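What follows is a single chain, given as C-alpha cells, in the form predicted on its own.
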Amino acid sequence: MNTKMGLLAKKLGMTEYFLEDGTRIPVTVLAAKGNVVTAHRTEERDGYLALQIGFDEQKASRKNKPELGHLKKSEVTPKRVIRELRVEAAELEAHPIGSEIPMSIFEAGTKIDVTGTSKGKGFQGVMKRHNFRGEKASHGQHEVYRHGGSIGCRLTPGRVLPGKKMAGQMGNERVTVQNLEIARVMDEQGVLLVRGPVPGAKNGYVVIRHAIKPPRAKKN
C-alpha cells in the first residue's frame, strides 16, 4: 500500500461504533468523498513532485478570478479547499488531472496521521496552556495562586528568553495526531470512521495520510 497518498476530509462530529466482539469505541466521522486532482507538480517545472487536490464543491461566485482561471485549465468545478500532497512519480501517472481519488486507498485497521487546525481557546494562563501546577496557596502567598513564577533575572540575562512558557494565545494552530486507526470505511455513505478524536472543530477540514511512524510491535 502506498504511504504517500492521502485525502482531504470534513469533520462531521463524533459518535460511537461497535466492533464485531461488541466492544463500543468512540469514533470521529469524516466525510472524504469527492477528492479531485486539480493539478500536477513536477520536478521539471516546479522542482518537486506533488498532487494538488480539491475538495468540497463551492459556488463559482465565491471564488476570485485567479482561482477560477486555475481550475478552468484543469476543467474541475470550483472547490472550497485545495491542498498539495507530496507523492512519487508513479502516483502522478495513476491519478491524472480531473480524476477522483477513491476512498479505497484506506481500509479498516489502517494507521493514519490526521492534520488539522485545533480549536481556538483564546488567551489562557499558564496552568491551562502549559499545565503549570501554580504557586503554593499557604504561608503568606497572596493573589498569585495561578501565576507562572519568575520569568528571568534583571542582571543575567537581563531579558525574557525566547520560547519562555507564559500566558498567551492557545489553540488555533496546525496540529498533527499520529497513528490513529480507521475503524470502518463506508464507501456508499462517503465517510470514514476514525477511532478517537481528531484535531479541529465540527465542519473543519483535515488532511488524512498513511502513518509515517507506525507503532512498534509489542515484544512478547
Contents of the next structure:
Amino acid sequence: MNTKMGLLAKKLGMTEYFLEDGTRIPVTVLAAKGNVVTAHRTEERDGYLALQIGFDEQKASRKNKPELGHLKKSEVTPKRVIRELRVEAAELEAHPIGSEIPMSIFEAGTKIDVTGTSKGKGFQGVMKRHNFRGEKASHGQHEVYRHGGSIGCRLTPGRVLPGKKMAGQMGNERVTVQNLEIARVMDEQGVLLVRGPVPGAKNGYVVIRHAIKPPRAKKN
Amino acid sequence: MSYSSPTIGSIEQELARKDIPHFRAGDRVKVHALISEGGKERVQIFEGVCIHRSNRGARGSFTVRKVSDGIGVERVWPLQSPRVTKVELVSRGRVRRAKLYYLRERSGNSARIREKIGAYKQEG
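Write the structure block of the form predicted in complex with its partner chain for the protein whose form predicted on its own appears above.
Once more the chain from above appears, this time first in line as the rest of the complex follows.
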C-alpha cells in the first residue's frame, strides 16, 4: 500500500519545451495548488491513518448540507473533490486540519505515481481492447475479420477459462502510471509539469504521490 | 492565439523564446542551425523559402525549402528549438496560400515567388 505523501491535481493539458541541447521534453500540466487538509483519520477513532484532502474551489450552493457541515467543522471553504490518502503518522502531525499542503513536497526530478480515471472508449472489440490480430481477410473468410477466434476447448474442460480476453468496456477505469518524473514546479502559476502523459481527459482529477517503487540509482 | 487552457497559454509564453522574427510562408529566410559533425558542433546557414509555418504556441514549427544543384531540399525545425540559433528574414514574398507545398511540383520560373515590398508592421 502506498503511504507516501501526495496531492490532488487537475489535468490541464499537455505542452512541451526544449532543453539547452535541443532535447524536447513533453510535459503534462497539472494544477495542484490549493490542497487543504479537511480531516484526519486516526488509529484510535477510525482504525487507520489517513489525511483527507480537499481540492478545487466550489460554490457553496453546489454542495449539499452534509458536505458543507463536514467542511464547516474543519473551517475549510467548499471543495469540488475530497479524497483520503493513507499516510504515515508523522505526516498527520506535519499537516494539521485546515492547513494547505504546499506543492513544494515535490521538486524537479522527483519520481511520482499518478492515478486517474482513463478516458472511456465504450464497448470495444478484442482487436482494440486486447490487441488481438483478428482473422485474415481472404481465403474464403466471411464476416469474421475482427473476431477473436476460438474461446476455448471442447468437452474438457467444457467451459471458458476465467480471465479469457473478450470484448467489453474499455477505458473509464482507475489507472496508475508509476515512476513519472516532475519536470518543473511552477509555484507562481500553481502548476506542476510532469514529464510524459498522465491518465485521463483534460480537466480530470488525478492523485499525485511519491513513487512507491522508485528506480534504483544506477551503479557505474 | 487560443490555447486549450489559459494557464497553458501563459506557461508557453513564459517558456517561449522571444528572438524569432516575424515571418510567414513565402518569405525568404536564413536559418542559422546547429549541426553536429564528427563529434563537434557548428552553425550551418540554410537559406530558402519558408513553405510552412505553424503557430501553435510552444509547439509550432516551420519548413524551409531550397533547391540545391537541381535537388529540392527541405528542412523542418520546431520554432522553439535551441538548435536554431538565429533566423534572419531576407525578403518577403507575395503568396496567396498559407502552405506552399505546391512549390514541390514546380521548377524554374514557375517556382519563383514575387517579392513583396515593405517590412512587417511592428507588433505592439
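In this text, the rigid core denotes the largest set of C-alpha atoms whose superposition between the two forms falls within 1.5 Å. Positions refer to the first chain, counted from 1. Because the structure is predicted, anything quoted here is derived from the model rather than measured.
- The shift recorded for the CA atom of Leu19 between the two forms is 2.5 Å, with superposition on the rigid core.
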